[in-house]
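Just the one chain here, the form predicted on its own, laid out as structure tokens.
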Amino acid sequence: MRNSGVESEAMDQLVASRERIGPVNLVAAEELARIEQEAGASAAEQAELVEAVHRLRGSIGNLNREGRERLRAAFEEVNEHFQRLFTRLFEGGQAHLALIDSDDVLEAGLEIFAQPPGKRLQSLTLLSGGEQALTAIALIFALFLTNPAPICVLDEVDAPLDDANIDRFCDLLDAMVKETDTRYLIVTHNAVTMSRMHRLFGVTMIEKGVSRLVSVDLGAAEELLAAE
């Protein structure tokens, strides 16, 4: 008898501990392998997100590679044409471009150097206001050799300039239309400059608020002239 009593009341506490354990989940095998595989997929895009953002890097590393190199040698080149172009427009001297502030071209800042004859070697902000003008036409005409577009707009470049200096820029803006295949717009209210131009464009206003458009070729008028 006493080993029935001890019999039920283990039998009672396994009863209880079932209990307490709760009903049998009977889908547990299924959301197990359900979960399994979710995590399973999760660890995969895991994996190829890590994959993706490696590739990205790589290609970053590429292009910041290829933008130093072509950087670099637009700079090259665009520096050797302001060179020559800034001694042709004062008749000698020297300039050049620099890269400064990193050693790294694409995050380095730009300096010019200018060195018009009789002068020191100096940066631009500290030439005068003709010295920089012409300084600043050889950088813009530097960057059309280098990279020449259809259309070149000056917006009164030569308004600093006294009539010798109008003189040399006219001379190297022909020496430009016949080296590259853009054209290029002066705007500008220096006679010297406009007797120089192929062809002129002018507003008039016969009237209060009355624009009007006129235009004058002057390669025409020196054929019809000497023809006369």
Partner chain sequence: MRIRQLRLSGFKSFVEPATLRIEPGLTGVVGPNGCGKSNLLEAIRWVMGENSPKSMRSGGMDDVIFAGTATRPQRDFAEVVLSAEDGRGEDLEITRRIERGAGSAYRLNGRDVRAKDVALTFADAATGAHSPALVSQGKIAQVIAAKPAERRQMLEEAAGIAGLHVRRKDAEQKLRATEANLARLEDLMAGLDSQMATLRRQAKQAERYTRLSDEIRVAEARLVFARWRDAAAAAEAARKEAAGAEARVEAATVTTREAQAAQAEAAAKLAEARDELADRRDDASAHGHRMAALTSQLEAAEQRLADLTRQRERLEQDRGEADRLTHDAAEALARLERELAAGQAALEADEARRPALAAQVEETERAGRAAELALAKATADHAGVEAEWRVAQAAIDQAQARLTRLDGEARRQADTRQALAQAGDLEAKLAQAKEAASSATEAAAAMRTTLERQRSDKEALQVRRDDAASALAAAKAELAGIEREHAALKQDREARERQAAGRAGRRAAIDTVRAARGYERALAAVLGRDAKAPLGMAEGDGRFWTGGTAPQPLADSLLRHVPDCPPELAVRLALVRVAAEDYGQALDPGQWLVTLAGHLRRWDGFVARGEGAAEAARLEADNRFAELSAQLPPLVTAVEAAEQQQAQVQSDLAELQRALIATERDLAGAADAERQALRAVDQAEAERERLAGRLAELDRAAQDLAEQRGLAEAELETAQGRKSALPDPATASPRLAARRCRHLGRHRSRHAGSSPGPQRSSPGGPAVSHGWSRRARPGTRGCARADHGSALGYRRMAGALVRSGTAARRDGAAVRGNRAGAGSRRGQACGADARDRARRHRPRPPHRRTGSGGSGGCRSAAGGPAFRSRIGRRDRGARQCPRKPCRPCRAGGERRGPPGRDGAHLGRAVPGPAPAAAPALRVRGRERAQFRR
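Can I get the form predicted in complex with the partner chain as well, since the one above is the form predicted on its own?
Single chain only below; no partners, no other molecules.
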């Protein structure tokens, strides 16, 4: 048993050491627990985010890979068709497609290198309008052939072509019709082209601003003509 003096001294010492601590945040432990929880949640979220990032990167990579593969394949096929169609449309000459500007197929540009018969390999813009149109048609058909669609609409594609080229174009169309199951809808003003159609629809505007569709059955007309 100690006397009150010693006790008082001990207590004073304790109080002094408590006072030495200075201001104290008594809810620090609770705050700490809360913040640790928060940190845990954040860490979990972070992990999730990291995983998401990886997943996204992976999927982007997948997309890119798939895209590259398919683009590369498509390119090869289109190029093949293009070369064939070009030669056929121009009855000679050479052309090919090339991916330029980048090693990555996905970023690269598609350039057309065309060499009509008897001409040097030159830039597309230096070709005549007809040649340009034919080249473009060759490309479009090449693309079309790569992924044949059930319907093909050509809106005044033959406009810049001369008669010889129109014939070749129409031959090509015939060949395409044979090759594929596609139905063609061809808008044209050219009589030669019209004459190569299996059937014709006329669009008239008798009343201003109101179109009318008139069916012209060429087969029946020929029969009619033949009957006369």
